[in-house]
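The chain that follows stands alone, in the form predicted alone, written as structure tokens.
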Amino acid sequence: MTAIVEARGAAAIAPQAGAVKLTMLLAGAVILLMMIFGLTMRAAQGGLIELDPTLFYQIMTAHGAGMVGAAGLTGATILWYFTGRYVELLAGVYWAFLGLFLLGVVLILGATFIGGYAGAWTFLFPLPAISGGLWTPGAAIVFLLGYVSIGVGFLLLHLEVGRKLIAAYGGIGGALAWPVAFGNGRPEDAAPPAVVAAMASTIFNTLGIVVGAAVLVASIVNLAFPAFTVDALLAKNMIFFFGHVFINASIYMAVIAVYEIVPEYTGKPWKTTRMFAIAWTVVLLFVLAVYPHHLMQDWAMPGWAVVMGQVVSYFSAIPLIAVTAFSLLVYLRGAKSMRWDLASALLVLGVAGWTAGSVPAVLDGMIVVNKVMHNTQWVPGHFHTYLLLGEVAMAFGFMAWLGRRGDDSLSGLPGASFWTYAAGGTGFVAMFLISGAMSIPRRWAVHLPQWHLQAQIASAFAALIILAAAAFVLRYVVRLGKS
């Protein structure tokens, strides 16, 4: 244990914050600029505004890849920060991260926007290559290596962030705190919470990127040469899996700022428990086996994957309440004080958004709900309550860590700003899941005029999250220039 705290203190100091700020501030703004197509979306959607349908799934593909970016780039911003309190990681490794990341955002928007590509984020296949005129193999070919490209920054951070817990840790085992979990080891002696929840991430986004790249690359090769053949099944699964390992490892890596920051408000430790060790080793399974839900509707899928589907979602959301939700509520009762500004105000906000989200995804993943509802907006209600109020609630909490003051609290603007985003994050939710549940469809560009005013609704609430962003942003920027 003194190595690892001297590689702590080692690291503590090592010039990387100016990097992490940076990647902050870029994601911040990457952040702001989604959620303005995503109001542009919701209000063409209302017949507020005439889109052109062509333009509008042009846009759901850019917001799509770059909401799932740039939490995916929050998440594992958060992850190295926090990491690097433990063991010393190298600074070589998180700019090539952020100059992979950037150029794979260059490709993407590239292929998008100039080369017309509009196959959604989630690149299916064989959609790429069926473009019906409007776009070309080669803007396909360019969208996914933008992929390839950011996968390979990610694979860079986690195979760092990897090898060091495990030599620090004494291997796999001994960073997950199994000693603990399984064994007769003691809480004190444990891997502290962050690294925990570090080399779990770090293993099922590193297995979900490596079979996301396979099927790009098969993708790819297909589009160069059309004689090439790939399985249509095979290479759905493999996309759900990467897709859903990749979003739900963005959130996981992000719930290490709560574990982190979140005592410097209490005054009181975050302990690694029995519960807590056993907890995170359950998520690990469960965030690889979890994907098949996505399927249900897939009739030529095997039934007991299937079945598998609907099991481990309804039993995911155990471990994920007791790693979030149960932890901080035992924490925070714990505590004799809870100080709050806007960072922790953000963060415990955060863990409820994530936990709530849990809710309509288990519902989602039942299969004689499913059958009726996979593919209305109840779909993007769940996955919007995880990312809003989740993960993209915890990244701007984040952020308002970075910017800190000694005198801050949750009065005036910043208080403002926050119950404006709490507000309008509910509400646009909100009209999603209730949209899903009166069976409007999603992915539709034109909305029948009885549909309207669900989009309406939410286009206000989403303009009360754009002006509390942008609020939470420019703070941010400000006190970077006084730093």
Ligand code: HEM
Contents of the next structure:
Amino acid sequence: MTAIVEARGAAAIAPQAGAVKLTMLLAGAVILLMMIFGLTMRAAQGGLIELDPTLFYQIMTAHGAGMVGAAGLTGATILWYFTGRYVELLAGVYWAFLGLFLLGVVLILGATFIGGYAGAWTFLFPLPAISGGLWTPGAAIVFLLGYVSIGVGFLLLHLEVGRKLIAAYGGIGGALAWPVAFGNGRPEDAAPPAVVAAMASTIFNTLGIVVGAAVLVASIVNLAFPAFTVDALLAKNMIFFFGHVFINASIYMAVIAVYEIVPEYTGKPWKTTRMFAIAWTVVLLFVLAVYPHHLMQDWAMPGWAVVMGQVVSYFSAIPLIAVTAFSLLVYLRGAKSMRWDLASALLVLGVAGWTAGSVPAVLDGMIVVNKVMHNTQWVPGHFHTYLLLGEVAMAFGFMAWLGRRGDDSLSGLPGASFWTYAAGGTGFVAMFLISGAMSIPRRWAVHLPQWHLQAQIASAFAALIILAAAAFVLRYVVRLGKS
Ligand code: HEM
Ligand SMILES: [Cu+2]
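Okay, that was the form predicted alone. Show me the form predicted in complex with ligand HEM next.
The next block holds the full complex; its first chain is the one shown before.
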């Protein structure tokens, strides 16, 4: 207990604010660039521009890896920044994390645009080795080594966060607020929401990355020595366990910004309640157990695993909404007032977008729906909802908060850019979902003429998103420059 109090005493300082601000600047720039890549793809699908399919798949690979990477980077940075309010973290670990991340980005971009690797961010075995002559095994190895570098950085960061939280809160159970969830601990003594979220996401992201590292190494050995083969079904299970957990972790880490920042706008502290603590433990288990919803097309999968994927998908939405939308609504109801500016608006949008995105996600997690929708644009439709309007909105909200001024409001340019982002994002994901419902396939470089209109409308919405995102990043740069 004294450890916690002491640790909280150190909380007044802004932990590694410089490194965090720099990271968010880099991430903002990467997100903007990847959005332009996204618009390029959508415009090509709409027949608005001519794009060589070879280049389309390089761009798709870079966009997928780059966006998932940026989501992970911003999520982990938010986790680091706010965990640093409760326990003292080693600054060197963060710099190692950032350095390894940037090294990974260089390797991935080099492998994609110089080496020509275009096997998608999911590096599904044995695709990296079957390029049809478009790229060499060496290029694929460099791409995968980029992932390994980023993965090692994440492991370092999570180990540092995990060991400090475990020491300060009396073990994993304490940091997950189990005494309140399952015992008769008093809520006043419970770990704060940020700590519960940081501990849970540290556990599942570590497990995901360890499994990811194993399949990465196996794939690299396969590329170097083709005689060494991997069981394709096992590899797919490992890849989707890793991919599912990693992208989910990015959002579950980013929500820490909501728990820590929104109280500044209401004046009411956000406390860990019993329901909140239970929900986070259930989230921890469900995030790990639900990944077979990515393998519903694989008839070789044991039936029970796929059924588990569907059943857990159904129930996942409950703890998810409990820790996000429901908690936020209960919290805001209890608060007397809420002050709106770009930061608070984006953070609330992030929670709303995340929650909304879970609906088409759960639908796709049903075997009968998945049979029809799986390789359609329904899939990018659901994940762009909770990433573009969820994780990335929260990341932009965190950036706006880092550059905040006391008298910020939502009028003028901040309000205009916020509503442009929300409207552009909603329209953009709606076009993916509508296209998916019309059975338009995903990951097709060239679209039939009767699909062009959908992609053209989506391109217009994408341009709005990019305009708004550019305004967010510019405002951030200007404010950092002035501070
Ligand atoms: C202006 C914003 C964006 C635009 C215009 C855009 C556009 C696209 C397009 C056209 C595709 C390919 C769709 C297809 O399969 O036919 C795609 C795929 C994808 N996008 Fe985005 N996107 C945007 C934002 C984001 C964000 C914010 C994220 C994540 C943080 C993201 C992550 C992904 C991923 C993971 C894929 C899958 C790549 C694959 O299939 O291998 N995108 N995006
Ligand atoms: Cu999943």
